[in-house]
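A single chain, nothing else alongside it, follows as structure tokens in the form predicted alone.
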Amino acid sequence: MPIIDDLTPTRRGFLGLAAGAGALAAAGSQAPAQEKVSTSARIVIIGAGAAGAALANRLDERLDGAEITLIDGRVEHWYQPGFTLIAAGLQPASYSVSRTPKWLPRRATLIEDWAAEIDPEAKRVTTVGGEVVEYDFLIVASGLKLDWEAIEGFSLDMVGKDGIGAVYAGPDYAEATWRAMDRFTDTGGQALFTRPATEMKCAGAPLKYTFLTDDYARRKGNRGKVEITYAAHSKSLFGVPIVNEKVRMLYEDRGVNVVHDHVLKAIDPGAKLCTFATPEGDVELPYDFTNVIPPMRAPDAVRNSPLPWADRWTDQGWVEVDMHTLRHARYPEVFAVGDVAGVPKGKTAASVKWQVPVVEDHLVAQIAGREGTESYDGYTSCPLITRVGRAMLIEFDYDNNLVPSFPGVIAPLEELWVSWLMKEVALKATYNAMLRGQA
């Protein structure tokens, strides 16, 4: 476990600052109560992570007689936002993990299985064991495939041996990544990020790993013997421009070196080789250390239904919905939430956060004959770790605005020692209550 400098008073101060925040935050995006509407609709909810969770909670309080339906095959729950602190070390793996049941609401149903084929003109899904359940209204919360067999030469199996670490594949493998991480900054050598061309969960979490590993490095005095090299998929770091060039400048400032246009497609362990497609052509990469992230996609259920997008991201199938809704431009009784919407922005658990409200308010007001007000702005937000009890605390729109949400208290483009707070303490309990429909 790495060491970690105690908190003066003046952090103890900025601790209770993002606790109360956290709850703040909470509170303040809780609706009112109001009028439950009387029901038998069939809503089925493919998918109880995050997103399917909170929907199905929100959901229970605001129907009365629905009968609500989850099909999710993992009965554990994830917190995902908490992968990176555990391979930093600062978490064990058993900090992101849950029980589902246990978010769920005592009066819905939870399928344990994964949801195998999605019909929508005959308003069913079958599930891998061959149930067949018949809905009245569908939500696609199902997240997203991540295509590790889209790296040639790549397993499961190899993270944490040989330097190589996968920090999105789970949490056991988090904290595998971790040991890898540490070995390497005790070591030495080269050191090479990626993200893939798709669209991912938390775009912000491969550069966040590229910060920590240079921090652990420095904590160490090592970072003379080590090389880090940032392979950008396209010509930018990150999508918001001015995000872009704050981290290029902090790139830049801590001597990593930037590569742009390359797009990994496979990796030699032996050889500790990475291949990339690049406009000019395939170009081989070493590394001692790497943290393998594949391309991602749709779940096969939903990419192989009529669900998906027909013109746009036709190769990672995202669910086809109007962006401010999230509701289906072409089955008005399917919506979707969280990383599976087919939206320009939004795949964080913030987003999540402020796209169950609206798929809430538009499917009520559907089953009590009048039109939905609510409507999702894009709003995502990457508390972005720039080094151990240092973070910038990002907020957007679809428009690539800034939102803060502490305007005057929390500087987006400052490396903070608050946001950090808001990441390590104040994040996973708005979650919770998110979960539960309370935030």
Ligand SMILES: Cc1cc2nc3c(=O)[nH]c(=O)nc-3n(C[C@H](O)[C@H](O)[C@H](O)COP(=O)(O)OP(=O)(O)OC[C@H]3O[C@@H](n4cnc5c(N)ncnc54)[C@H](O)[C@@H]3O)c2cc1C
Second form
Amino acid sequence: MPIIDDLTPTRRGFLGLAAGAGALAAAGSQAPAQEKVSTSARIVIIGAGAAGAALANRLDERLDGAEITLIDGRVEHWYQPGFTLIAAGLQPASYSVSRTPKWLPRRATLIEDWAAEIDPEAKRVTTVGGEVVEYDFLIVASGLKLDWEAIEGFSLDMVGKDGIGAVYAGPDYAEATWRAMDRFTDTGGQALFTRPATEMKCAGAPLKYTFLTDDYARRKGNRGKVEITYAAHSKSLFGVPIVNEKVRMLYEDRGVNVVHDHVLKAIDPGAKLCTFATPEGDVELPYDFTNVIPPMRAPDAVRNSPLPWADRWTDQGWVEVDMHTLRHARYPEVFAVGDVAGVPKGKTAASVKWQVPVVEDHLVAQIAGREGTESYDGYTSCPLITRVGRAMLIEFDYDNNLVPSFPGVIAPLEELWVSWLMKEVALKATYNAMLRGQA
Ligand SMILES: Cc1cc2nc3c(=O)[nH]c(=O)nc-3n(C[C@H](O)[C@H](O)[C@H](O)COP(=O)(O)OP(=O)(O)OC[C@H]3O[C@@H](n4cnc5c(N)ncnc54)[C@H](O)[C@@H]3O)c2cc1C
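Switch over from the form predicted alone to the form predicted in complex with the named molecule, please.
The complete assembly is shown below, putting the previous chain first.
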């Protein structure tokens, strides 16, 4: 990919690593090995997804003698950034699926079960099957729960039928969503897009799928037969003001109607109506095609434990950690990383890339009797697809500063082919390198 190799990243952003990883492989070089810290610590990681696998590999490299145990009831790894491509008919469902053990260090143990109870006072986790796992250090990397039951009238077996999509639900559901969107953009009608009012992973994904539906309708010469409405949960479309304004302008340009302060609460597939909670009371809007995205919360085992914030996100249950070290505020031997961490930004795989080395640093330092020094700045990245072959590479931090990986080369707010390539080609390689602890 010469166009990427020519670029010199000034900040090693997530996607910037694709260029860096390529250069590293070409030179056959390795980062200098750090001296291992000897320990017999029992480290338990809840969740073997993006954050859990990446951290297990990095700790395996840094620690000698540690007992690393991962707990995860799903031994299928899902590359979730691929779901949008699957739901756009550009990849099959299998594109996002691999076996979890493939990504884990050989010395680690994987317990194939769900964590059911976390007791941070007794320092133990109990699984659904009743296994009790004691720890010296706990990493909560459980991702989040999609709360489908919160949408009245909805069930996952509806996906792919009668114009109902659910890109977030998993690889097969993303593929079924593509079939529904493909049919819809043939026949036309009303497309209705939503997002939940909770924190959510990849907040750009609902916007991307709206753009993609518009694009397919145009490509088929059917845009005249299609009405598109985006129902935003708040007064804005995206949390970063400058990006919000850009998306607003693009939606205006593409003829996407926007309604604000609409939160999906129910769906009636028979009548093809969605019901929204709004400040003026419930409002019904019709659809012929919709992408249901439910509220997102910490998994029940986390939510029902003493780990969440008591006074923030009380309906969501994110873990109470320091926003820079990701260490628990009340239990110093507990960290949270990835989507489940209770920090103001950072529910993307790109954020995981930046969070994992911070947790590694503080955990290894603690074991070695030192202070950790690394700090997470909220880095979040969203390759915002605006049509097939074009995307905006949006990267930002806690303060809503744009922090582009390639300043002066890839403009974050421009719809570029190279930004599309980053999403379509480079992201998966970078993600896989991250899982192996190499990026
Ligand atoms: C449609 C879509 C598009 C996206 N696009 C992008 C993108 O373009 N760029 C980007 O950077 N990010 C994107 N993301 C977000 C990204 O995939 C997530 O932020 C990332 O996977 C978070 O990693 P994680 O380890 O926290 O969670 P996950 O990768 O979800 O892993 C969590 C793991 O914990 C396990 N688990 C859950 N509950 C329990 C329990 N009780 N006990 C044990 N294990 C448990 C799960 O089985 C899972 O394996 C997208 C996500 C979606 C859904």
